[in-house]
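We begin with a single chain expressed as structure tokens, specifically the form predicted on its own.
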Amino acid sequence: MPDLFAASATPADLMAARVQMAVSLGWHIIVACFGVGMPVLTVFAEWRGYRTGDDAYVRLAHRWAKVMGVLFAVGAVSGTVLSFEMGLLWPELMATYGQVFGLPFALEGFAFFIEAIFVGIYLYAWDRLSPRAHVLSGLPVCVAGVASAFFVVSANAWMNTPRGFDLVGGRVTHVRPWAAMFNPAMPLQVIHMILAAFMVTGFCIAGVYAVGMLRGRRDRHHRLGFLIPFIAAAIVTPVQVVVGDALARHLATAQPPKLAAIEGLTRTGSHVPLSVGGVFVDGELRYAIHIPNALSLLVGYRPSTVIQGLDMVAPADRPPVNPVHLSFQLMVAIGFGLLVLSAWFALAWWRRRDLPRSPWFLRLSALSGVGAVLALEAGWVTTEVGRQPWVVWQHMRTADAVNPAPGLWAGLLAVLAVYAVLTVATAYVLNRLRTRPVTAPQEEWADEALDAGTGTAREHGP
């Protein structure tokens, strides 16, 4: 069966499928990050408001809850598109290995429905539940969001370190779904993704309020709106650097060609330097800064550690070096930039219990969300492109998994149109929410009751 698919598929089919999957996944992963991080920040703000009696926290939570609802809705749409694409674009993958790594997708479905139920309760029960019960109704949303990330990323980790099955005569037998889900790459990849979700959410939300503060809005609403998400992101950033280092070290044994592509390393050897920057040209990494022995030290803690290069695999089995290397470099550069920004904030807060006084701090904070998103996308390019040409590492090539049916380019154009409309609609709705006045829940109920009683519709200005 794989040979038949490989013979039928053309390079154009494969390219269309890969681009479509990249666009869909690249769009969805941003929204999915907010599905992980935003419920936690929202519930925390509401809890602090009721715990301290400070209405500013509750107003903030009420506004964030509306944004959370919008992003949950569009995330459901983009996630549904992805679920269909797995079967339509990669039928041989699902036909051969779906029984092996399908369990986390099934469990993610349960997490999604739990999240959907409690998102509805949380959004529409502000006036129907006690403050304590309402805060508690948000906790399942937080847990389900993190659980969804866990299940989906564990399936992706399986593609990098496939386990939980035997191959007998080219057929998958003795399937062990739990062993597949808890594969060797799963712990680090899951932690790395969840931390990235909190970084994206925290820095993006803080960036919005940083722009407002740069425009002179230094009221308590903007201050809290900046501090809560920024502190959350700043806390996880150094942890993310440590986890990222461990994940890169894991590649040395689990996927040596990916690590070689990340570093542009062509020859196997010891005393390998760490390459910063550079471009892979004519089989060599050029224009890079090389730190002597550093890669060997990072991987094995001694200069004599041997690192496998691209020469250990056949040319047809090597990932494309430049996309992997440059994406990894971008991710690391932004990650350390966000680490420095977090340390700047921590130092100022430790000294004066206040934000840094330089306007450059707010300017950089306003850009931190964009940087976090770019780092996220670069990390996924490193992960997915670095595994090529395999869709299941050393078991199935991507070219063997693609749908050979004609017309995949038409599907790609349709998906691009859908995501263009979805992007514009999401931006429009979020902008409408941004221009509405900040209200506490009880004030909004009073406005709605007044509107209903007088039969008028109010227009809310900025």
Ligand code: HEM
Contents of the next structure:
Amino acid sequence: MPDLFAASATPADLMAARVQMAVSLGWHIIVACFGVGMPVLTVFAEWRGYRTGDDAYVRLAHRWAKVMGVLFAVGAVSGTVLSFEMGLLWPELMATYGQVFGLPFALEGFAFFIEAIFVGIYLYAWDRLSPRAHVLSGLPVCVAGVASAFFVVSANAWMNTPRGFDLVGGRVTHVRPWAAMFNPAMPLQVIHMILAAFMVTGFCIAGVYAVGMLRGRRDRHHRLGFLIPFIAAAIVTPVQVVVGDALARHLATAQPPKLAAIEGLTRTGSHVPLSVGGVFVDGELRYAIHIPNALSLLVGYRPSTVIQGLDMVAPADRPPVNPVHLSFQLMVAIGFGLLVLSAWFALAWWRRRDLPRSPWFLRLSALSGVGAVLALEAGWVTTEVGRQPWVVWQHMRTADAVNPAPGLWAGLLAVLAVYAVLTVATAYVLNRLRTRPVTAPQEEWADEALDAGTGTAREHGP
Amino acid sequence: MTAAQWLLVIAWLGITAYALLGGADFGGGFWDALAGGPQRGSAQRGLIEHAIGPVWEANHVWLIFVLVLFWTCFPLVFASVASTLYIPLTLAAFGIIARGAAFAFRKASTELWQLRLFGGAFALSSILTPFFLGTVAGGVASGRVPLGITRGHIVESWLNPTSILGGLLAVGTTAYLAAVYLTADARRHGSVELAETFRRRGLAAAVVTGLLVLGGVAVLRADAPRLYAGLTGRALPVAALSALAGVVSVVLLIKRRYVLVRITAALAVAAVLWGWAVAQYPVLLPPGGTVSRTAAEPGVLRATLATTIVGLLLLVPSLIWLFALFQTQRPTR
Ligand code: HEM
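Which structure goes with the form predicted together with ligand HEM, now that we have seen the form predicted on its own?
Okay, now the whole complex, with that chain kicking things off.
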């Protein structure tokens, strides 16, 4: 069967590989955000409960720890799938550049190790450790979660600004792994991602309690369950807008065609307006609102700043404009929406130490989590689609990285089915956890089964 | 030794840790599947859940550790294996999703139908995942994965006698290790009855796996002559050590020396992996993929080795604490 070993994948297989990567990554990134943000909120609640003796905090910590257990497990396995897919779908990328951007992944392996070990201890040892030691055992989880995000996103940033190697006669040599890891796009992209993780976690959890409060459950448990995550997210939001702005400015020099696609800018020039909304048809951005000179001002602080348009690169090297432009608009719109919501809360809190009275505040807060997740996904579309047609910016095309094996579309169908089932099951289990009475988070039915089987009676933990 | 050799040894130690620890977690799922109806099997399932609950995620990370070490330090080997064997690896990835998710979902469940549904998914995927990983090992060991992107046959590379042997051996050893480890856990929980159950199962698994190995010798001789020559040549002492440790384990199980048998059983399994490595060294992907030909640049290897050493300094004490914490009886309050 010589045709089995055709040198390159069909366009359909390439598309299948890209969709498979997008779906599994887009899925994982949501739970990964909770992996970064949730331990911090949970350990904080536990620590407050331990310090103040306030039972409401303790119950929140117990509840969140259970949710964290489920989310960490699905995060761990969906993340493993991604590391498989790097090789299964993009073997040429790994064969050529694996050694260049592998170091952050190796580091992330250790961060993930520490996270998994201490998650095991944190979730299962509530009654084996003193309260103080238990709170402390949660801290490595918090640190390792943020560190993982840092390492993984620095590898992604390398794909945007590849550094740390020389090309001699088409071969990669003189690899400098630290220079690759600390590439120019890394700092801002990493910060933007970590802040996004805290926004997603904070607004999502706050949203759950906002729904409860709208249904009339206004007790202290719900109030704290809303306040802790909401305040965390609200503090992060303004910073996120500033970082996002800096990131866009960085694109003007690092990846001008990406910025051009974000803005739907076809022609290079000065006095470039900022385009809000609109769609890209027949090579032009239509129906957009143009704010005169604004893009030039945002990038270079004066109207005469020249911004490169799509015309600076050959048509074959341009990213598709609509997905990039529209997803960027969505991310920014949601970012500003969440900023307004946070400001509303801050104002009410400053005036009366209480939530805004209007039911619209809770209604919007209930939706804020969905909004943050949408912004997260839109951000990834901006970054990833905006980098096309390259997988490694101006060095390797996505089409050249893909596995030439036949039948990748069959793999895609299977992956879609698996993730559909996983989504339904995860949502179902999380919803059950929401409605069940709170108990201490260590072993449950297993304890009873084992005790019944061995005839030992044991009192349950706190 | 060069940095590449050190990293290879560390990666192989990672594979060994994954087999001995992560493998036993899969084996727990195997016995969960055979534990019987919800009434009769509930104590066994409770014991299994207890044993693997706090540690399976940490044990699972060994796999990721090995993957990233290979793709950073031996990128072409990683890419060749992943591209040629993408079918069994995709199936193993699905198994990994199903096992981990179903296990966590079952822990969060209370009703019988949920426990059965998620428990079933957990048990089935605990058997299929090591099987597919074993076929991958068999494909590599029998030289069916040449160096290069998708150079091997995408079906025959993992549907062949050595791969099937590898798959069955993987299931057998995981079940065997789990049964052995669970005997001591059961005794610590004060249940002679459960300990006896897993002792019988451990003995059965030992016999079945032992027969598989003996039959496997004939399979390798016919299907993977190069590996066979290595195993009966340079690697013979390691293979003999595995056999000896296997026999001693059976004796110890019969004598109910549950803590000692953990060590010998682990040794028997580890020696199989190291026997394979010794037989094949310095070739990673037969015939031409040697260590020196496939290793990354020296700068990369040095950086990775340094970070790995620092990482292990953090990791090992944490792991020891994790296991020590859950291998002792809970303080009663
Ligand atoms: C409101 C102002 C915002 C601006 C100006 C902004 C700007 C940007 C830009 C320019 C990129 C592309 C980076 C690249 O390709 O190198 C990006 C990516 C991204 N954005 Fe935003 N963003 C904003 C808000 C948000 C919000 C609210 C979230 C989520 C809660 C978010 C999540 C992301 C993510 C996850 C990425 C991709 C990963 C990364 O670059 O870190 N952004 N953003």
